[in-house]
Amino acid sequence: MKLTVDGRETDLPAVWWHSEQKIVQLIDQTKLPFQCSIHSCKTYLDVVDAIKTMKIRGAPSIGAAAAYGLAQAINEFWGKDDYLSNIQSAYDQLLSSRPTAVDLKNGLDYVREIWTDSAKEAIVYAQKFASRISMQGKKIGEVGKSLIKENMNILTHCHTGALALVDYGSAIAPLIASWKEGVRFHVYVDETRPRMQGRLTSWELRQYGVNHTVICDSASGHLMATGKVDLVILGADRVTRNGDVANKIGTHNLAVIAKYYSIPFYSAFPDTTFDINSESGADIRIEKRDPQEIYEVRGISTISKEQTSIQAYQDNTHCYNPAFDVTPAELLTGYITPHGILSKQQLIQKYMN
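Just the structure block for this chain alone, the form predicted in complex with another copy of the chain, nothing else.
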């Protein structure tokens, strides 16, 4: 992705291997959108820490970071005594650095295949794993851009960009691909409380100069009712066998309102998001996250201009914080995948065969 680090414009993925310095580097997402800086991981333990502290986030990006971290450990311990027990320990520590994401295990297992064969190849494997993710995003961009027309107003929710998918992103990818080809449109970016991932989306769109406006999550109904939204594109956290989509809380709201006003509504995602083991959205347990995410808002002090956070609620206010919701397949117009824009029937046919 295009970005500016220390005043210099450059092009970097969310995480990568610095081959001269033999370190893992990543864009520190905890400082965004206020500051764009590169974080260096000198050993795999730094990678564990970067994942734990959410310097890197977004399930696919975490998977890539873990793959790089394990490759780094393999190189660190290669040829030494207790090589196997050391890299097994690295594997375990990386695996437990975040609780849920399946991508994390996928990334580690991909590199594990080679870990007794070649230290150098381990790096190549990690790079292949990361590249496969970003290529899926690139494909989604190419596929999805046919939906984007001149002068459209497009609404998106949460953050589905390069930071989360190593590069390119999912729902963001068609927007940037179209913009690069000279199509001019405007994006409404949902703030996406509680964690305000809209800030990251806004930051990524800004890198490419894409026209966009941040709105509060509750403004979408007004915009759709008054003809200000032509298309809704967002990502997915999990897509089940019947085409139901689990995604960031608020997706369901947008889907119902878009349906009411007959506005096309698409979910974009890479192959790994399709969950062959889940029959329908009813199988998905919605993650209830810490109410602290609602309580505490991060930003820049209006006095000191330093990054800080405030408590936005009274002590002991009872908050409920479901992280995701499930949108039933019948509310979706289609699915933007690396294999094309698919109807529900096509989606099932593609992934179930």
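Take the protein just shown as the form predicted in complex with another copy of the chain and give its structure as the form predicted on its own.
Shown next is a single chain and nothing more.
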């Protein structure tokens, strides 16, 4: 992705393996959009922490980070008497770092296939997994751009750009691909409370000069009701065998309203987000995050220019903070995948055969 680090323009993925230092590096998403900082993970435990604290986020990027983390553990414990028990422990800790996105388990299982063969190969496998996600993001952009028309108003939720998909992105990928070809449109960016992932979407769209407006999540229904939204595109954290989609909290609300007003509603995702082991959304474990994310509001001080947080509610106020919800397949118009724009039936045929 195109970005500026320390005042210099560069092109970096969301997460990668630094071969010389033998560490996992990633763009610290908690510091964006005000500071673009590279965070280093020296051990798999650092990767676990980076995933839990959302320094790295977005289901596919989490999966890539976990794959690299397990490869680190394999190299750390290789040749030791308690190798297998240590690797299993590392696998379990990485797997439990965030429970909803299936890409995390898929990334771990991809590296797990060779964890008794070669420590060096573990890194290669992790790199292959990350590269596959990146290339599928590029393909999603090429496939999905057919939906983007001149002068459209497009609504998106959470963040689904290069930061979330190693590179290129999922729902944002068709927007960038179309913009580069000269198609001009406007994007409404949901803030996506309480983590405010809209700041990441806005930051990425700014890199390419894409016209956009940030809105409060609760404004989306008003925009759809007044004819200001032509298309809704979002990502996914897990897609089940029947086509149900787990995505950032608030997605279900948008799908219901879009269905009511007959607005096309699409979910974009790579192969690693499809969960062949879950029959429906009822099988998905929804992550409950720290209520403190609602209790406090984070931002940058206009005085010190440093990141800070302020208390938004009185002491002992009860807050409930589910990070995701499930949108039934019946509410979706279709799915933007590396294999084309698919209907529910086509999705099931593609991934279940």
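Positions refer to the first chain, counted from 1. Take the two forms, find the largest set of C-alpha atoms that superpose within 1.5 Å, and that set is the rigid core. It should be emphasised that the depicted structure is a prediction, and the values quoted were computed from it without experimental measurement.
When the rigid core is held fixed, the Cα atom of Ile38 travels 2 angstroms or more between the two forms.
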